[in-house]
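First, one chain by itself: the form predicted alone, in structure tokens.
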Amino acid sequence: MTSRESPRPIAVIGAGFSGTMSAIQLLARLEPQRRVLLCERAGTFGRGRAYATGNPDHLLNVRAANMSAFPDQPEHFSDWLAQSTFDGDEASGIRVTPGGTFAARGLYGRYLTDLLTRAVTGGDGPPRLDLVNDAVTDLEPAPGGFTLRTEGGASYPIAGAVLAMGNLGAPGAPRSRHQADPWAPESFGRLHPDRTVLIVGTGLTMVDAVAALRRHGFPGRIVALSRRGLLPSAHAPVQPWPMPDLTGVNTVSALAARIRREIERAGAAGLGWRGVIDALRPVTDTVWRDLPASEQARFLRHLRPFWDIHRHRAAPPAAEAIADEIARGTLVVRAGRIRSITDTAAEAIVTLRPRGAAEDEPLAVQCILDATGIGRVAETDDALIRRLMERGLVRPGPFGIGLDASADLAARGSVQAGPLWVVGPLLRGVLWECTAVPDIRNQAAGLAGAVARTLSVPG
């Protein structure tokens, strides 16, 4: 490169909050000649699918004061609540609760907006930051990094890219005609009121379905359907916990061994077990990595659900809506499994094992709702995933439920190629806790700073 060209930019490839974040971080940390590239394939930028609900019911499930996008401001979130205006709907999304104040995801996704806006007008000099609207499809090795190719047939020469594109879809239950989105409303139709939903998964995507079936204006029965049939917990007031010394446990069970003494501790101190998993978040990563791959595969067999439904809790009033619905029977959860789903004009006919249970049972039921989260990367039908893992780019990581990457957050494949990193929620297996807002915040700024190191500019 010589004085008078710019260097190539960075491409982040998904604008939900990993890729907004990512970027914005980057323009802080990359020479002010290089700029960046945010690619979604969706029709907005910033809000991905957990942010562009209009449902007021869609609560986040962490308290506002710790949703700063911005990890040295961690006030941030809520400042921007208390300095905006809203209308009717939008300030019926912000919930004041014992346990916390909860906003709307919908608000969550306007403030990323926001975020967005000022770094694309933002700044001194020229415009850093361009949004790209499209599907990215390849990238394909070249001299300097990579070209970068979308589905409208545009292409980018790029120095290197950032793998931002959120969870993979879970291929989950069996597949069906009268199955729906349940982050698309829209994809519901016109539901019968008197014939069954089912909800395949009892966790927070669950809870978020139910209130977008209500929404949509079925007042029927939901039966919610998973293994064990765990519903998540509520938040509640908490007090600070210590963090505990979990020095030298190296086995799931000697883990478990030592939180339930610590909770024992909190119990007798007059406290609950929601701090002393809160005060968990600092080292659950180091943690989940300091873990042989035997015991780690043993807390995905046994013990995950269990973490999830303590560690990922819902809002008090989502959680009081689910209750409710239960109570008068509108909602049943079951524990069990899919067998097989056979599809008729009408209706599917789901065969499920209820857990213990020695007979399957049919149960028909009008629509199908997979609310199960997490894919694996082999069965993927991301085209880009796909065929960045045909080249040899990127390859599954740990347990096949995300990319293999290093520790500072670079893909790992099989060829090597032009600089390639992985950040947010397609680093489940790697991490263990990398899907909510206070863990994907510190990924981005560290992320930042190794791009900013790799592609420095020679002096």
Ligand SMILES: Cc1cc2nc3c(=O)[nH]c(=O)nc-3n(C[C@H](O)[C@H](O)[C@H](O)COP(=O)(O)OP(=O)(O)OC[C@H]3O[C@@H](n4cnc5c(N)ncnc54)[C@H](O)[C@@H]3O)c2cc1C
Given for the second form:
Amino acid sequence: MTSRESPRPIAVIGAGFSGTMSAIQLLARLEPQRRVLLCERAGTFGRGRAYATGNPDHLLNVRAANMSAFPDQPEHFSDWLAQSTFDGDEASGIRVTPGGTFAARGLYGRYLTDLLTRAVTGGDGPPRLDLVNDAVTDLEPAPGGFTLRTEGGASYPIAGAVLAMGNLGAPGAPRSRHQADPWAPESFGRLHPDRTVLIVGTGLTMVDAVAALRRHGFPGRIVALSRRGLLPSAHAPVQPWPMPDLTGVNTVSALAARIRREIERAGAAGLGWRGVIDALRPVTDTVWRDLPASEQARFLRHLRPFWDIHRHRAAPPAAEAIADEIARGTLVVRAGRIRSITDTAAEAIVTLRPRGAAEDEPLAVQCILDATGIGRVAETDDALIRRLMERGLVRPGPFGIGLDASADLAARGSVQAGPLWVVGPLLRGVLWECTAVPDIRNQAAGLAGAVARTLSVPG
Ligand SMILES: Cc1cc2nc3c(=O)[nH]c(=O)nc-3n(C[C@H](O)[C@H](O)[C@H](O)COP(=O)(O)OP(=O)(O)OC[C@H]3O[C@@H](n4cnc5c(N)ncnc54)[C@H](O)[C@@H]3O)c2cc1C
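Any chance you could show the form predicted in complex with the named molecule after that form predicted alone?
Everything in the complex follows now, all chains and molecules, and the chain you saw is the first one.
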């Protein structure tokens, strides 16, 4: 670069919450001449998968008070809610409950879109954020960084990139021609009211999928299936509890015993378990990183489902809707696993083995929604991740979950090329808590600092 040239931009790939907030934080931290390219393959920027929904029953599963996009401005989202005007469906998307105020996810999407619009127009200074509405297909190492290539045939010289492509989904999930996308109600097709719909998974995505099916007009029977059939807990008023001292705890059984003891202490003080679980949040990543690999594997096998249902809780109105469905028999929650699926023209015959049973059981369903968890990177069909793995620029994270990264979120691969960072749910194997807004907003702020430091060092 000569003194008259602008420095190469930094690219952020993916414009969901992770990419949007990384871009906004980068604009605040990088030198004023450095532009940021925010690349998104979907039609809208800012909302990503979680906040694009227009269904007012799709509520945030974190209280509005804890959904600020900025770690140093905790009231930012609550203030935005208080200062904005809403009408129609939007107005019904704010629910005040004894457990806190919960907003519809679509409203949160509008909040993010507002933040992005302000960033694109440049705030007080000249605009430095460029939106590229195209799928990124490759990052080719080049002098001074990479050449970023897109599906539409464009190429951009960039100094480095941030991978913010969200969760990779679960390619190990059952395949059937009757399978539909829980996030795309248009894929549900015409559902017969007297035939069953199967949701694979019983976590928060299942809660959303039930709401989506009902809003789609399906009144019939839904079966939700997971290995243990555990449902997410609901939010309730929480009394703060001091962070437990976990020094020296380096096995899963010691960890479980320690948490149980702490919950008993809270109970003896007349308080519930929620404060104890919430108190662990600041140390969860450290605890995860400090566990030996064999213990991390034990956690994934035995403790994770229990951790998830206590840690990732449903908004009270959403949990009540599920309880009501179960009481009426319109939602049946089963514990077991799928052994096989045979498609016929009109339905899928799912052979399942109920938990603890010695024999299989057939279940005829008209539609299957995959609401299972995280996908394995090695099995992904994501074109960009596959390309970057072929180039040796990235590699799977621990247990094949997400991408490997250093403590300052720099991607780890077998080849040393231009600077590349990872943010959001793709860090799931490295950082345990990396999928919710309160975690990602910290990552985005920290990452912007790391990028600024790296790019300020003459190459
Ligand atoms: C349904 C749902 C509800 C949730 N609710 C909450 C909640 O209430 N509170 C909370 O704290 N967290 C919630 N979460 C957690 C959520 O993971 C984070 O809040 C956050 O939305 C993750 O955003 P992301 O940008 O990492 O991923 P995504 O939202 O998936 O965004 C990734 C983006 O990258 C784009 N992309 C991917 N590959 C490419 C490519 N090659 N080129 C260009 N673009 C690409 C995709 O199109 C997508 O828009 C929820 C998650 C889901 C799925």
